[in-house]
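Okay, so here's just one chain, in C-alpha cells, the form predicted on its own.
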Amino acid sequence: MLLAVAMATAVDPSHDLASERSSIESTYELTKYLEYQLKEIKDVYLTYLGPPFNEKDFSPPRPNSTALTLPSAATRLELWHGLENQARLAQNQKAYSVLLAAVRELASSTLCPSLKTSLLHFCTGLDGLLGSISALMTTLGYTLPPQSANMRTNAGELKVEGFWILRELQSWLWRSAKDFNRLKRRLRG
C-alpha cells in the first residue's frame, strides 16, 4: 500500500508541475536579487577604476583578444525568443559559468578591501544561480551543459575587460529575469 502511494506521488504530474514552479519562481528571484545587487557593484567597480571608466556616457570598444567567450546577450530578442528553453537555458548556464570565473578573477585582482567583498559575496550568488539553473534544467528533465573553463586575463586588459564584464553581466541577468518570468507564464497556462 505505502509503495502504491509513493508510486502515485512520484508520477502525480500536479506535483511535478509546482515544483517547476517552484523552482523557476526561486530562480527568477535570486536573478532580480543579483540584477539589483550588480547595480551598486557596478558603480562602486567604476569609480574605483576612475577616468574614464566612471564617466556617464564612456563605452570603450570590445576587445580583439578577450577571453572572454560567452554568448552575448546583445543576441536579437526574436532570435533569442525562437530558441527552445532548453538551448535557452544551456546558454544562460554557459554564460554564468564563464562570468562567474571573470568576476572571481575581478576580484582578485582588485585592491580594494570592500570592493574585492563585494565582488566576492557576489560570486556566490552567481554560484547559487548556476546551482538554481542546474537544478531547474533537471527538473524540467534538460541535460546539463559542459562546464565552461575559466579566465585568465593580463593585467593590462583587465580594466576594459572588468568593464565588458560587468555590462555583459547586467544585460544577461535583465534577459535571464524576462525569460525566468516567461517560463513561469508558460507553466501557468
The other form holds:
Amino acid sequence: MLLAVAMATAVDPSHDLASERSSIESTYELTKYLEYQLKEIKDVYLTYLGPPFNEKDFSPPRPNSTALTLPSAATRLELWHGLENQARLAQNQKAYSVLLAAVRELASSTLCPSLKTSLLHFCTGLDGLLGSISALMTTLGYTLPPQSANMRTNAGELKVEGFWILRELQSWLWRSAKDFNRLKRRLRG
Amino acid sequence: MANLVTSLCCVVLAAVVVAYAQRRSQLVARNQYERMGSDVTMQCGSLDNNTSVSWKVNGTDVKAQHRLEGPRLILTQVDLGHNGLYSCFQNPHGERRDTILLHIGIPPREPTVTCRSNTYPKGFYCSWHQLHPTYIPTTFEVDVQHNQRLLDVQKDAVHKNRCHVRFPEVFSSFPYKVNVTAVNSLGKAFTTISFEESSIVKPDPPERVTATPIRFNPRRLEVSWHSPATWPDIDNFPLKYFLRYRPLIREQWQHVELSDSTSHTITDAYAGKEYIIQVAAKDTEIGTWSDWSVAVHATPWIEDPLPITSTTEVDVSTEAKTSPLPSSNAPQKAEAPVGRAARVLTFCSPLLLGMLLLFM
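Now that the form predicted on its own has been shown, please provide the structure of the form predicted together with its partner chain.
Below, the chain from earlier opens the complete complex, with every other chain and molecule after it.
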C-alpha cells in the first residue's frame, strides 16, 4: 500500500512540483516579511547602540575573529547563477541556522527590554523561515547539512558584531528572495 | 682649404639652426593659468631685471590696468577679460622675446557625484559635474573602493563625466566608496560618496509601450510593454511594473501595480475619451522605480457612427488612433452606445409597465 502511494507520487512529478512551488512561494513571502520587520528592528537597534553606529553611512570594519563566522550572502554572479538547487537551499539553510543563533545571543545580551522582546519575536519568524527551508529540502530529497556549534565572542567587540549580524542578515534576506525566485523558475522547467 | 670651407659651413648651419630654434621658442606660446581676482605677473623670457620690454596683447596695446617692472608685466585683479595672447618685445629694437597665452580661471570646487545601476547585477555607472564653471581645463580622477579593494574603473566612451564599474560580487554587505577629484592648474577638490549595492539600483523605463483599443469593448484598453533592453537578466532579476493612466481631460491618474506581467487590460476607461498611459519598472526586491516611460495615447473602441457614405472608410481606419474630430458628428459618436441603450429602455419600459398591470 505504502509502496503504491510512493510510486504514485513518484510517477506524478507535476503534482509534487506544484506543491513545492507553492511552498517556495510562501517561503519567498516570508523572507519579504522578515526583511521588512528587520528594517524596523535594525533602526531601533542602531539607536540603542548609539553613536557612531546610528550615524548615516557608518560602516565599521567587519570583525575578523574566528569566533564570529558569519556566512556571507555575497557571491560572484557566475557562482550564484551556477548553484544547483540543493546547494542553493543548503547555503540558505546553513546561513539562517548560524544567524538565528547569533540573533538569539544578541537578544540575550541586549539590555533594553522592549528591544529584547522585538529581537526575540523576530527570532521566532527566523526560526519559521529556517523550518520552511528545511522542510522544502526534505521534500525535494536533499539531506540537511549538519548543525555547527557557534562560539561566543568577546564583550569588547559586541557592538560591532551586533551591527554586522544584522547587516549580514539583511543581505541574506534580500539574497534569499532572489534565490527562491530562481528556484521557482528552475522548478517550473 | 676644403676643411676650412666645411667647418665654416657647419658653423653657419649651426648658427642658422640656433637662430631658428630661438625664433621658434618665441613663436610657440606657453600657457599661464592664473586665479581670477588675483594680481598676475608675466615674465618676459629669461631677460635680466633691468631689461626694458614692451608688451602687446593679441597684437594690440595692453589697455587694462598694469605696471611694468623691467621684464615683467603685472596685471592687477584679473578677470576673464584679461585672457589673451601676450607678447613681449625687447627695447629698443623690438625683438620678440616671449609669447604667453594667459588663461584666467578658478580652482575647482567639490563636484556633485551620483551613481546608479540600470544594468543590475552587471555593474553601475557614476556621473559628476561641477556646479560652477572653472573657465580653464579641468580633469577628473575617479576611484572606487569596495571591501578595502580598489575596483577597475572604465571611462565612458561618449560622456566625458561618466565612468563604469562592474560589480565584483552580488548581495554584498559592504558599501561602495566613490571618490571623484576635480583637478586643474589652480588646485583640486574632491567628493566622496558611499552607498550600498541595493540602494543605487534603478532600471531604465519600460520600452515599446503600446495601448490598443479592443473591438466591441468601449471601456477597455489593452496595454503592453517590454522590459528595458539595458536590464541584462530579466529571468533571475525580475522587474515589477507600475502603470498609470488618465483621460486627457482629467488631472488625476489611476494606478495599477503589476508583478511579473508585461501587459494589462484597463477595464474602466471612459468611453470615447483619449487616454494617456505610462509605465515604470523596479527590481522586485531592491532599489527605486525607474522614470516613467514615454507616454502613449489611445482611445477605447467606439462604435461606428451611422454610415455617411464616402467618409466611412476613413473613420474605420483612423478611429483607433485619433480622438473623434471636434465636429457635429462627435457628440453623436460618443452618445451612440449610450443613446441606443436609452432608446431600448424607453421602448421596453411601457411594455414592462403593461405587463406589470396585467399581472396585478
